[in-house]
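Presented as structure tokens, the chain that follows is alone, the form predicted on its own.
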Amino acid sequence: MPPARLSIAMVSLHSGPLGPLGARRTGGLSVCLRELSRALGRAGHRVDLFAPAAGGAGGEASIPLADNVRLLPVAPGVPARPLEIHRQAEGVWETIERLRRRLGTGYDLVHSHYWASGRAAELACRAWGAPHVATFHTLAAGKRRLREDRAELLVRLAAERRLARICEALTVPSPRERDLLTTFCRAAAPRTAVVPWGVDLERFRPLPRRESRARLGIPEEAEVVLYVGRLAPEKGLKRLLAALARLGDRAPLRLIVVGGDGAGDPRRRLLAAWAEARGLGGRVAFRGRVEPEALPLFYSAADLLALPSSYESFGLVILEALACGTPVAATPVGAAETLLRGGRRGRLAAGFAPDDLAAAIAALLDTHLPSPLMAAALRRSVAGFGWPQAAEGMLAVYRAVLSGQEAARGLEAGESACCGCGRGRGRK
């Protein structure tokens, strides 16, 4: 039987839990690392997170993140590009082992995050005699149409297939991602478990709409579409701008973009010019990166959140918006297909064409009547997706692995996680 209190080594070498969210290397993965490790710590388990610290800090000092959780900085010395991290795994592993020896700790298991962390985590598991649980967060198969570096994608696919073969368990946050993993990485279904991510239900809650708009300087009569995320090409902001251009007859319609590296971000300048060329210059406001504490204000002021991505493994912003009582219009990516099924929480675009997204946005604007009662209903619909529930799902996988069971079967035995539809979450 696994111990009641686990000692977990998390390895994430491409992105850490700290730093400004919405910037190039700090997005959903950073949120997952921070919130999952904290939830595990609150449940009494010890988590050491081997990851870059904000600003590239490194050294011998650990950084407390929460009760039972500490960050062990592996930078400087760790390259920024995933391919270089993968290629320098032996050197990174030596840094991890040096930190472990200094602390005199041992671990029940290793949980690696993102493909670039896998090889170093594999070396750690071999040396420590610990099982390996891997979460890729995104997959090469999902990015194969995004015009990314083909040489890196081929190396990445090979690395993901190797991890799918040797790890005791693999976790994915949505059924769509499980299908990619079993199809393209040849992962064994019994060792692959769907553990949906969570949302901070204390932070993300509805705020009064009128007051939120007043604080942000948004006219009461405006129809507001909100985008929250990085400005990376796969996030689909050009698709969203093209969709809004097709809705030009809706005079009050405007878009607020939250995210990016600031006014000097070249991607922001290109997107602003692209919007201007299509007559949207006066209707698009780039607000840059905002502190997480301010995000509920933006969600509460918006009529809807748009998720226009070409690929998402989950889409954390969907849960954040719904927790704030704001519906979502999304392309068919990640957990959107299950979370938005039936139209109760928003609208799912029929495909990835701008016309498809425009139709979903228009339908939602025409049918959704903002009110405190509607906001409360949307929030209740995701009440079972808190980070404690996500941690319970992950713990079910950990315990199955440590007991010699298949990960998917161990997850089925618990009642905290589900296929991503939400029907099995939060049951009493």
Contents of the next structure:
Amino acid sequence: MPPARLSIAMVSLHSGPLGPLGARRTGGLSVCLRELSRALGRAGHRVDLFAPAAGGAGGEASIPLADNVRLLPVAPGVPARPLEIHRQAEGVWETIERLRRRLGTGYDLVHSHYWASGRAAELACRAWGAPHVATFHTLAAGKRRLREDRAELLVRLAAERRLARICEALTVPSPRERDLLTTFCRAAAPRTAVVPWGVDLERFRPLPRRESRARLGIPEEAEVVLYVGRLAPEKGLKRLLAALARLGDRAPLRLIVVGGDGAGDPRRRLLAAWAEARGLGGRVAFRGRVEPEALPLFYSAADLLALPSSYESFGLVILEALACGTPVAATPVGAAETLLRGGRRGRLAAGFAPDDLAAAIAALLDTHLPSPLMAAALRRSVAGFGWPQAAEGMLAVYRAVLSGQEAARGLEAGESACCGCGRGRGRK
Ligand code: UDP
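What I would like now is the form predicted in complex with ligand UDP, since the data block earlier showed the form predicted on its own; can you produce it?
Following is the full complex, with the preceding chain placed first.
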């Protein structure tokens, strides 16, 4: 029987829970680490998070993050680049062990995040006699069509395959990701559990549309498409701009882009020039990074959120928009497929062509009638996706592993756990 209160070592060596969200290196993974750890802490479990601290800080033995949750800053001693973290796993593990010894703690289980953390976490598990649960967040197999360093992708694929073989359990946030994991990494289905991520339902809630628009300086009559996220190529902003260019006859249509590293960000300048060249200059506003507290204002002011990504393992912004009562138009990636199926929460593009996305956006704009009632219904549809439920799903996996059961079976037995279909969590 696993103990009632678990002691969990989270290992995320590439990206930490702190730092400015929406910038190049900090996005969904940081949110997941922070919120999952917090929810586990609130449920009475002890979480030590071995991860970089914001701004490369180090030296402190631990930084309290929430009740029962501490950040153990791994820098200095851990390289910044994933490939180097992987290659220097022995040294990285020694840094982890030094931190653990300083605090004199032990762990029931290690949960590693992202492929680069896997090898060092594996060494920790071996030394501590603890089982290993891994969450890759994204997979080399999902990135294979993107323009990424091929040599690194091959190392990554091999590392993910190895971890898929040796870890006691793997968690993925969407059924699409499970299919990638079982097909390309040959992960055993019984050890692979779908545990969807969550949304902070306190923070993300509908605000009055008219006031939100007034505060952002958006005319009432405008049709507003919102994008929220990093400006990385795989996030598909070019695809979204191309789709927008095809909707040129919708005169008041405009796009608000939230995220990026500021006005000097070369990616932002490139995208702005690209929009300008297609005659979209006056219709696209780059607002830069926005703190999470201010995001409900943007979601509430928009007619829809567009998620144009080429690859996404989940897509937290989908849940955030819906929690704020705003529907979503998305490419068929991550959780969009399951969350948007049926058309009640938004529209799923038929494919990745800009025409497909344009059609989904137009269909949603033509059929969605924004109103407080509609916003409340959309919010209700994700009521089962709070972080406490996400933590419960993860705990079901931890407990299954600690009792020597197969994680997928343990997950099915868990009351609130769900395959991501939306049926088991909240109402559709
Ligand atoms: N985000 C933010 N401010 C920004 C841009 C993004 O707080 O200016 C947050 C966003 O709300 C979401 C996360 O960053 O919680 C991005 O997560 P997602 O899963 O959508 O994308 P990823 O970064 O994992 O590709």
